[in-house]
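Form predicted on its own, single chain, as structure tokens, below.
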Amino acid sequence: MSSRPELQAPPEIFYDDVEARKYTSSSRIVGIQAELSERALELLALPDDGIPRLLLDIGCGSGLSGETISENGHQWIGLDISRSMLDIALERETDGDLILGDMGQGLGLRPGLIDGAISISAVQWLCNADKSCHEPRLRLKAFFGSLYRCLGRGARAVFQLYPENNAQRELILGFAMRAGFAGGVVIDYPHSSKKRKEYLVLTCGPPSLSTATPSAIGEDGNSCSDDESSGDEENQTVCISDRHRPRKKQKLTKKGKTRAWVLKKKEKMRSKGNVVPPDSKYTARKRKAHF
């Protein structure tokens, strides 16, 4: 059986009372959560003006990442699908407001309400069809669309995630771009198998100089640029600041295939030795619908 939790059971089932309490009581997990949350807030790049912001913690769990938000002087709203996790958050008397909900069904928050959003190890769960009614593409579309609406223009969202493969990474990033976000992926310690961490950094609104993807952290603890990270073919996605929108499929014209196209096609078939009717004035002429 895979060690990845999202491949074992749906989150509301996997994180039951026993697993939720074990998760929160582990000093190792608490330390990792604090470190990842601090890095997510750093990438969020909130103004250092002393004004507390209202942040959204998606997949907040028992409130471990929310504690980091509170320590940085901000207010927060936590969303999670596991009732057991939220019960422990209530027992721990976290400062944030808690919402029991499924992010794959949309967030349901007032437009422009949120000043920024973070998520630790949660977004990749949307790529799994845990129920017969679940379609990962529709769930990603609903999530990123509702997130874009509830964020203020220019606000950022930072998601720390563990994509299963490159296809899953591109799927998540693609639906974020379709929703209107600009940004890309930041990979800290790209050459380390243990310390490697991926962050999806998105900005609400069209790309500009202020929406450039932040630099990643290298092996020496310093930030690395695109040129430094592009030497390794495996880690060329360390900093992606382009907004890749899928090209629209070209629509066929009402006239359909032209006479020149048909003649060229027939000539090609003749060169292959196929039997092709001779050309005439009726070649490629469209018949009338009725006599």
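These numbers come from a predicted model, not from an experiment. Between two forms, the rigid core is defined as the largest C-alpha subset superposing within 1.5 Å. Numbering follows the first chain given and starts at 1. What changes on going to the form predicted together with the partner chain:
Once both forms are fitted on their rigid core, the CA atom of residue 279 lies 2 Å or more apart between the two forms.
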The other form holds:
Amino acid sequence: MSSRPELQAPPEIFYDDVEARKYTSSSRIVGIQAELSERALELLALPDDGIPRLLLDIGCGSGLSGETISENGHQWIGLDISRSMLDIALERETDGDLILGDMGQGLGLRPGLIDGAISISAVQWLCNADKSCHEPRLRLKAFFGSLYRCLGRGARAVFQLYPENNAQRELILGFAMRAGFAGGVVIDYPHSSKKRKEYLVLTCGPPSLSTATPSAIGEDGNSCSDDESSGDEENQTVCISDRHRPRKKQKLTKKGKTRAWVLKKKEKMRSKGNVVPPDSKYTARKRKAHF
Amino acid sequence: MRLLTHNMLSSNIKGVINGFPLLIEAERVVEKQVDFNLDFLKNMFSKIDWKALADASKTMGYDELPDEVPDPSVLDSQEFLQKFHHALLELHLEEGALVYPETGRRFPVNKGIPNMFLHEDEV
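What about the form predicted together with the partner chain, after the form predicted on its own?
Below is the whole assembly, all chains and molecules, this chain first.
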């Protein structure tokens, strides 16, 4: 798996002209972004009354997600930090207005007017410690605080993101809660490493039926049951557990890859037709560590 | 950038008390046709800061909007709705700047995109 772009350079440098064009001309990426945007819009749970809303697209990039918003009949304002990406959005003639800006500096919008916000594959960039270790926290605080203020009552914010690890996920969630948001994480296809997608669904205002975290999509395309993990009221992380799926793979024990696991793996490779050394008493023997 | 967006932007520079509205310096204004949607206009009518919209519209060269906030009954008037629609969605600021009135700080607008980056000391 290629390394994360977040570890290579800050977004305004990573997404330069070349990368921006590459990103937008890849049909695979365009397809994925469209899917993610559709799902995010679905999770926004806007009323089905045909009235166009005013939405925010945070980290709108080259306008891929914005197009989905327009196709669904809503108006939007997009914000992105990379001029190159926005230039491509201009080429593609998006319907929404584009703003060149840094979400970590605060959104700079009047309070209570936005009907909803989506962000596709962008919010995790806020966690980068590009400069000092204090900065990401200030940026997260500025972002979530300003977002909370500009959203109307009952509005939602849905972020599809790729957190690097659990610590990052907790960090983002923590700042969202501190800003006053309620909500949780929706994980689609939790068992598939390729299809797995994570959405942070945040709601403004007190928790109620409408702010309950929606159910996720499981392996077979149906909604999974979700159990709420233990935790205090503030941290409503939803754990998705699929009761129906039997475990096919051998569970990796804490000690790592046991001999049984190795033997099974070798059998599998043989059945695939690979050349595999024969099993012997030396298979998966613990070796001495070399320096 | 349309006046819809301009009406939402409020400068959040550190120390600023009221960052809205930003004054428009219009160097190039373009008119783009946008489909008329009654529901959206009604939705936005209650959100818009009317004075800011009317002033901005004048700066962009369209002087058809009333200065004072009109009574909601105007939403039944097709004539008014057309003007509202035109000012809100069809006037585009392509080149120019948004200026924060208290300090004169300029946010340049190029190719219709305002550059809202804050300097280190303004955050």
